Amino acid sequence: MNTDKPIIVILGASGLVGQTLISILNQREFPRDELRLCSSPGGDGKQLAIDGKTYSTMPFEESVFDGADIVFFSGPDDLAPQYAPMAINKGAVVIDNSAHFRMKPSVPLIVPEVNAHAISKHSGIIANPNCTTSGLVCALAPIREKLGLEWVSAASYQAISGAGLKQKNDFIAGTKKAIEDNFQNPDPYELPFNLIPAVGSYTGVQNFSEEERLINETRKILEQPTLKIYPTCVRVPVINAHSIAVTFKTSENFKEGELEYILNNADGVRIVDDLTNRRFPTPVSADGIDDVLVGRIRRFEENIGGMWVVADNLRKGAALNSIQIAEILLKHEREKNG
């Protein structure tokens, strides 16, 4: 791997979460010596416009990961078992924000400011967990490290741009119409003005495919295979950033401000909350933010406390947790090679 200037494919480029990456690369002057933009296979090749810059996709082919270093593939879930082992294949590294391979025993899930040390036992693909976990498990792992954690419960409040483009765009074509149409005749199971306790495929087993991602994702980075966890995730008519009311029980007691006092050092959270002057996360606080934004932070019981937790799904959920995996691999690779 050339770590000084590698070369970089994004496959999904055209999405949102694809836009951010390119966003976010340039933000933090990612190293590289050259940029492939690609859509999904199947897809077209398209003129992209980020922050004030065209970009040009090209239509997939194989051809693409010769040479190169890392692929960030932000395409459909079922497009992934056919196309990162051929990029692995060619010798690159695969950062996977698909959920095929999260789960996988070989495959490291990684939030870096939760599980960084896991990077380095990759076999040619590392995953990005749901973009509802990231934030979850960067303001659970401190709690957990210095308090241990007995149960989790968590009602998360997920924006429509975690569905992808097309849903954002279809959501607020709707919420115009439902103006325009004086809100007569809303579609019950329709999202704008509404909540849909629904989020992803239902499992059969009591709980939707997002429930159960939130479930076994937060486990495995965690390093807590047994952590009891009960999840209820409702898409809500927010165009970004995912919100998350969490309550738990630790395994030790804690003392009133002990929780604040290991949030603020954590890394990659930030609180804000300031109940006297309405100063808490909300998700157009968050839009744009790198960091986990906590509030609400309460000790109901000597060892039972909540949080409200919001995070933007496209950068932290997805893009920018990307991105920090690929800066922490270069790094483990320059280290290595000397």
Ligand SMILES: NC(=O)c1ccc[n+]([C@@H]2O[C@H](COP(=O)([O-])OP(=O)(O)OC[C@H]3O[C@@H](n4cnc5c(N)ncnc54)[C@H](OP(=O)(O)O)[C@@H]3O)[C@@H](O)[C@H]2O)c1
The other form holds:
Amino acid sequence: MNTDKPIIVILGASGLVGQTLISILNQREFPRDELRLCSSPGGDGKQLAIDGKTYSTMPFEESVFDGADIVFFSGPDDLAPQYAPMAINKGAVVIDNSAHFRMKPSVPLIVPEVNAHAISKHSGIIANPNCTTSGLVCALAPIREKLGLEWVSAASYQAISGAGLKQKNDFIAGTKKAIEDNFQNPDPYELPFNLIPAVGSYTGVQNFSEEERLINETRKILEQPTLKIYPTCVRVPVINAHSIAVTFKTSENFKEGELEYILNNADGVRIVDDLTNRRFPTPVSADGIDDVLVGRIRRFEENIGGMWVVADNLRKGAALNSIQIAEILLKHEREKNG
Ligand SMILES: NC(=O)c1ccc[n+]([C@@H]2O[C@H](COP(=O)([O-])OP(=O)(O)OC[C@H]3O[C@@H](n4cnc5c(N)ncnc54)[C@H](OP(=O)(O)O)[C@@H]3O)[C@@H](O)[C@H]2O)c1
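Got the form predicted alone; could you also share the form predicted together with the named molecule?
Below, the chain from earlier opens the complete complex, with every other chain and molecule after it.
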């Protein structure tokens, strides 16, 4: 791997995560020799306007992996098993935003603030968690570290950007139409001016797929396979940034102010909790922010606490987290090569 000037490929560059990847690579001055941007196969590619610059994507074809060092995959979930092996066979490391590889035992699932140590165990693929889990584990890990965790109840309020560009555009159009129609005959199962307690597909047993992911991925990242997690994931009419109302029971009792102390010293977390002045995390305040915002921090009982966690799902939930992984990967490779 060329660690000084890697060749970088983004698959799915024209999507919401892909465009955020381009923006953050530039912001963080991620080193590169070449940036290859792919949209779906066929057609002519696309022109993307990002931070005042125009980028051209090329339709996907396998030769895009020739000589590549790092491939960020941000295409549809079901295509990851087809594309990732092609990239690995040509010598690249894949940082995958899809759900496909996350729970495979041989694939590290990483949130750098929590389990960066697992990156070195990769064999070509490193997975990025789903967009709700990343924010949740950033806030839970430091609490678990100091006090232990017995169970977690998490109710998510997830923005439409978590579902991709088409769904975001459909939601905006549907909202405008609902206003034009003066709210006559709204579809009770569509998102505009509504809440949908079903994110992803129904698993057939109690949960929707997003809830299963929240349970399994949180356990894997926290390395606590039997942690009890009770999730309810809800799509809300918000454009970007996911919020989570979290209640948890710790193994050790904690005092008034102790959760604030712990979270104040946690990597990647920023407390916003000035209730008198009505300052707390909101999706709009978290949009475009790298930190996971935490507020409404409460001690309900001596070992039961609560908090309101909000994170930008396109940044900490996907693109930023992927790039943080890539930065650590390059550092490890440089150390290995002396
Ligand atoms: N959105 C989030 O907050 C979030 C967070 C974490 C993980 N993820 C995961 O990240 C991935 C991308 O999500 P997104 O929200 O960015 O989706 P999106 O906005 O729908 O973008 C999908 C991207 O995939 C490309 N694509 C579609 N079909 C393709 C094909 N056959 N071959 C190659 N590329 C193809 C699209 O290209 P065209 O423009 O040409 O169609 C587009 O660039 C998904 O796996 C998702 O589950 C998303």
